[in-house]
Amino acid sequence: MATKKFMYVNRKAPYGTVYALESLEVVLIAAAFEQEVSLAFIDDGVYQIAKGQNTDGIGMKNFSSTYNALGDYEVNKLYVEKESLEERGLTADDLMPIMWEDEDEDWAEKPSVRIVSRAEMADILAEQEVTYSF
């Protein structure tokens, strides 16, 4: 079965709706079926991979640590729009250090998160065969 390039675009905050959790679950399912999966975090979606999430006050389960499992499913292309970070007063240092292990380089750990400009994000999205927006 030929693989296609699937991009999952995350635009919503991690809690308050089901979009972020549903996106993550669909990504893990697609990756389990060996599809080429990438994620884009745009607008409030950048909060999905922010460090230090605490859901105690809202009565929802904190699922942010699940993003650390993406590397195990060979999902290692997480694109974060730089302008979305800046508009929310965030920097790359505010994001979780999501890593993957490169078997071609003796399992060296490498970062999965890539900060890209809005123009670069448009180019990346244009390259995808299938795009899902959450």
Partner chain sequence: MSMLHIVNKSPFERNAMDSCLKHAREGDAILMIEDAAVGAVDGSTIAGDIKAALADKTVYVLGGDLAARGMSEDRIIDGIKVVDYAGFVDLTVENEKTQSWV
Contents of the next structure:
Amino acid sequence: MATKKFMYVNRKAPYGTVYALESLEVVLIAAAFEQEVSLAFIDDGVYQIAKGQNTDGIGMKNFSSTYNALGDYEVNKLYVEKESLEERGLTADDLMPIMWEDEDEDWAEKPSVRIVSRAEMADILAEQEVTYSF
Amino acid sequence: MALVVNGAEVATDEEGYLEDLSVWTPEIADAMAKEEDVDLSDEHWDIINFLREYYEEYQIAPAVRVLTKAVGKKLGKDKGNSKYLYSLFPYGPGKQACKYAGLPKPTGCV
Amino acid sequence: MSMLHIVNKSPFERNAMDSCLKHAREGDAILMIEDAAVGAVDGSTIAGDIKAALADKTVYVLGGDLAARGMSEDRIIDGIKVVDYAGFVDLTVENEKTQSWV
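The block above covers the form predicted on its own; next, return the form predicted in complex with the partner chain.
Let us now look at the entire complex, which starts with that chain.
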């Protein structure tokens, strides 16, 4: 099967709507079919990978730890827009340190999160063959 | 559907997966295996325990491909292949082992 | 005759918060819940509008919604009060009327 460049664009905060969780589930399903999968976190989507999420007070399942499994599915390009962070008073330090293990380098841990500018994000989005929006 | 373990009914869905993951005990895994004429060996338990740890950390049941690779890394290359995993879980390592481990069906499994 | 205004949409995505801030009157209470909770964090593009509102209104955020989105209470705008669900109920009792900006 020919692989294509799949992009999942995430623009919503988690928990208030179901978009974030739906996106994550679709990403895991698509990744099981060995496509080249990237994720973009733009606008409120950056909250999806904010560290320290605690849902005890709202009685919903905390699915933030599942982003750490993406590396196992060979999904290791998580692009985060710098301007989106800044507009929300956030920095890269507010994000989970999501890593993937490089099997070709004795399972060396490498960061999956890549902070990019809005202009770089536009270029990345333009390169994709299939784009899903959440 | 209900499974009876130590005289108590345990609720499962139509495919035999636990309705409530938090009620899982090793006895439940044994009872599920017995229904499918499987005697759980230490090798089975290695995989079941691995799946439970994976779920605890990531909140998902891994896809078979991910499970195979991760088992290879953790338990050795001789075990990290589908032939070995299918020999233990002939109904499919994802579906069958996840069920015994009290996990939901792996994401992407139909 | 104070009113409790409840906002549940992210201020970065919808104009519900902006519209609420423009319509709320002196002495009113504004409560940020669900996705709106992220608006309580200081240093954002809307922090100035919230600070301006704090001059003559009280602003609250639901703590559980803030924590769910990974935002700790020590980074919210000075003057915003954190409430739990019981505090939410108290606010609906203390204020004569409630308006939701959905």
